[in-house]
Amino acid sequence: MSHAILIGESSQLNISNMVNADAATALASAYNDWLVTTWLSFDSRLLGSAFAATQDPIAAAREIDRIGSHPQIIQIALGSGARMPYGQRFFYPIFEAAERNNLAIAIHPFTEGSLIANPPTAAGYPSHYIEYHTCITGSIQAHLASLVFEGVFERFPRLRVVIVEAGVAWIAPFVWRMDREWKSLRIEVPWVKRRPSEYVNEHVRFTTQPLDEPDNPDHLVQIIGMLSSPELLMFSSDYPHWDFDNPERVLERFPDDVQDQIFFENAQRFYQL
């Protein structure tokens, strides 16, 4: 293993759901220090994503500023329960500071319906976490979509984005039902130039876990074909959850081309390594 890159728990992700933005910030701002020193300071071949605090923009901008000259923080960990989607303009300061110390966005799910965030559903609050956990990758989506069509990659041209934990099935319906809906809807949005897909293609990288496992797991082989490149997916365990994904079984049926691509490859190239 020459790098593996952490990520911390939904719960520290919950900073942005809370109702006092001052101590939101502090949290935030302690939490990145305890990072790099329990953490990165342990072993080089370790890369932290910092945490902001999305309540004060500005303030998650001098925070990323802050935190972002250090060589092992290589991006900024957002939750995707929020009050609004991540492609409106609020946000935008976290996006400029991010692409100014040249370091990506993941936004990782499970953070909804918590405090100030968004219900965890588009219909409300369900009543088990069966449901919840099946329903998460809506918020994902609303993000993404946000973010290709309220401009963010236009104004941004640097900024990358990683989806975090959210699936990987979805994906490729989603980006051509992007596509097809800019081809009639563009006129209310002429900042965007181009087709989603591209953006998506340029910008966005998911992570592979959870993978969806159909009964036919050849079937799950024909869904990663359907994505316009295997580029677009980066391997995550989730590790040390108890549903982690084993790197020696989660990938075999496909192509070893295609393996080394989605285990190193592409987070090399995408986090530039």
Contents of the next structure:
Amino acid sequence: MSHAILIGESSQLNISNMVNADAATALASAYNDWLVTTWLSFDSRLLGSAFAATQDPIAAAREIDRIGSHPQIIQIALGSGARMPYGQRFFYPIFEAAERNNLAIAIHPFTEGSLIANPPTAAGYPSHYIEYHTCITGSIQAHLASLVFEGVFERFPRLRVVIVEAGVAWIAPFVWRMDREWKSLRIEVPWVKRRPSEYVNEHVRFTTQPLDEPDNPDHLVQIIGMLSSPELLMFSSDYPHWDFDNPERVLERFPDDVQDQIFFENAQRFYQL
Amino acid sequence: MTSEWEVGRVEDLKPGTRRIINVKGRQVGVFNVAGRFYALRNICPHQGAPLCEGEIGSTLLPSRPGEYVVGREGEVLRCPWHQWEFDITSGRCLVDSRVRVKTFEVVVRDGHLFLIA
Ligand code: FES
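Okay, that's the form predicted alone, but what's the structure of the form predicted together with its partner chain?
Expanding to the full complex; the earlier chain stays at the top.
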């Protein structure tokens, strides 16, 4: 293994949901320093995801400039629990700083409904973890549509976004839907000059975990075959969480060249490793 | 060809406990469930976790909405990875009986346990 990309977990993803913007900003910096001294300096194969507190996007951009020059920091992680969809202009200082520092933006589900974030589903708060966990793609889809239709990739033509750990089976139909809506309604967002799928192909990548488990495992191979290209996918383990995917087993039905792409080639290209 | 493998003394495997042994280079978990003995291969049929290291306990039985009924105390093994539940006595996954972990027969002779494999 030549590289492993670390991403924090719920306590870091929740930094941007704290009520106090100054405390959140300080905590993000402290976490980033800890990440560098504890992990990144431990092994040069480890690459890190820094955090930035979205409550104060100007301060977040300063933090991205500060930490972003570290050669092993390769992306800024955001939780999908947020107060508004990420395509909105409030967040632009963060995207601008990410682009300036050649860092990707990684959006990770899991903080919906927590602290000051919006409820986990548009239908309200589910009673059980199983409902919440089933529904986490909802907020991710809203962020993706927002990024595309607000024209974020037109404003920031070098911005790269990775959707982490939100599953894969929904991607193809969702992108079809964005394309279809665009044909009818593009006049509302005239800055979206190309089909949404083209922005996705160019700017967005998705990580694999959790891979869906249809009764007929070939259906998963087929639905991934419906993506414009397997280049959109990068392996993620979610280790050490309870629902992680075992790399030795999860992609075994895929042809070898597709496995190679998903396990390393796509990430190599996306992160310029 | 099947043969017998000595697991140990009956009194050393108390009810509610397990022991993981090596048989022909494979790991097998031997369980004492309320005085009866069962053996399961230590590989989860889902994604290959060391299943037999999971928690032994009860489950919540299928019930009416809003009702919680604990049952099958000591008969349920929960995979340490994705938490699938298995019936120790049959090796079958509780929610899908087509999914099963390989089981082995355990016999008791002269106070000793033997695995047939
Ligand atoms: S490996 Fe056992 S439940 Fe997934």
